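Heads up, the chain below is alone and in the form predicted on its own; it's given as structure tokens.
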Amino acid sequence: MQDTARAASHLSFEFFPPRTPAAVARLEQTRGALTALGPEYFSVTFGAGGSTRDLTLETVIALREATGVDSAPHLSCIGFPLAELREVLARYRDQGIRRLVALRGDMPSGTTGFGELRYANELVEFIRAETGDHFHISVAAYPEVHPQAAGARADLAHFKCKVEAGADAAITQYFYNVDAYFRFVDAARDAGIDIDIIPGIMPVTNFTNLKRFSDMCGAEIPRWMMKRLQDFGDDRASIQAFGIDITTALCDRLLAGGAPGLHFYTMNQHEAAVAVCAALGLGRSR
């Protein structure tokens, strides 16, 4: 398992911004510990219509100087005038950020305007008529389908007008079926998308969380998981062993299928994606 693994060439995790004195010193836990993997970069999220604009830049940068990684934010469009967008792009050329996670974003709460600018294609375009190659851009990717999409080759087509936007990379939406991942990259090369296709991957650490959050997102849990971790109750304990099982073997699966990395959604916590890379044998050689 550890040899496949080390194939991966892309590691990186995601977290967002923490709001007070007790989330900050988890997420400063968080990033040690999996800075001590040598992940190539970290990313930070960005709320609904910028609600953590600030928030975003200020993790980002605390990020990169107590760790030395290179990190990226989050930057959406739903809602976000051009001209804000603008302020933001310059901010992070002149902090010397590199990278960016380009998406659409969710409409935010009470609005129902779309702003100037409606997907995620329409903003990689924006960027980089803004700021021409100076930011390595990395857009989402749905394997399941998005949950808005008509249907999957719509889907599709919409991922192909981000990469011909400008898109560098693409990280999924995280999915527990491999054969939905390894499908999606199959059609996108058939329709002549060469960028690399990163996928997403969430630990189970909580079962009510993660089945919210599959709601909202349209990622679906398998029948026999969702039984599986129904049957643990409140052992929380074994929920989390189960999930590291499932989380490696799905890793696993991927990088020796040819996925070129994983991407992680920490939640700020870093102890299942320790557990994961540490039974692939990730990051010992970075």
Second form
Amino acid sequence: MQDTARAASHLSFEFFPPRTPAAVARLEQTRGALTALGPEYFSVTFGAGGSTRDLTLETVIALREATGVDSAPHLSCIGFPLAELREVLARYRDQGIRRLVALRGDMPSGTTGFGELRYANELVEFIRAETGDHFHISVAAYPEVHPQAAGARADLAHFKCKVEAGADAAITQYFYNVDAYFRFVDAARDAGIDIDIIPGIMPVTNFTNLKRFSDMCGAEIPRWMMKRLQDFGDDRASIQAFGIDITTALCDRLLAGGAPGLHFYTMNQHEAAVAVCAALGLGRSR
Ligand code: FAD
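I've shown you the form predicted on its own. Could you give me the structure of the form predicted together with ligand FAD?
And the full complex, kicking off with our chain again.
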């Protein structure tokens, strides 16, 4: 591992909007610990259909005011009427927000109705048509292929549509297979996509949650990892130590192989991300 401090040119941390006073307090602690790493920005998720529209904005504003770190709301278009999207964009702009993560979103199972925009490329087009170059726009990318895609080639073509619509950068779904990332970046470059593709990193801290999320979003947990995690049972300390170890090794290989940065899915917890960044020598020189 690195023994000198190094910089990833893009370091960012993702949160979800807290809903209870205890969750707010937890995020306050988390944002303090992560601000010390000098991230480029924080981002805050947005519930599909607009279910967190006010909470996402409030969380972004609170983060920015408390930390001075640039903070970006996510915006998802599925099930969200155009008139409301327009209103949300205007509010973001009025608040001086300059960065967005633009997504399709996933409707909760059992709900129907896609809204007026069906795919994220249409959302990017809409944002550019409404607001020109005001926002830096990141979109999602899937090294292990989006679960609803017809195939890898179709998914890459759809990713390219988002870039052609005006995306500035991409953040990937999390993965534990480094080759999947590098092969995806190579395929994107061959397809003429030249924006930064920042790997999304999910530190391993809890086997049950990881398994559930991974089943939903199509991220593969390698068999060897699954077996090791199963062996630990309820031994949380061992899971966490193992999780920090493998997440650090993953990030180290990504940065050594030329990944332009790291975006951490924090689940509003800082301990694992801080430990991984410390092991990588990241952040101290920022
Ligand atoms: P799209 O790019 O629209 O792709 C969705 C699927 O449709 C893919 O299978 C694609 O191949 C296919 N597709 C795209 N265009 C077309 C087309 N023209 N014709 C046919 N098929 C097409 N979800 C939230 O609800 N809120 C969040 O805040 C949030 N944050 C996220 C952050 C990151 C970094 C990532 C990676 C994901 C996030 N998600 C979030 C989850 C995301 O919304 C889901 O993965 C969703 O299923 C796809 O969103 P997308 O923007 O990639 O969609």
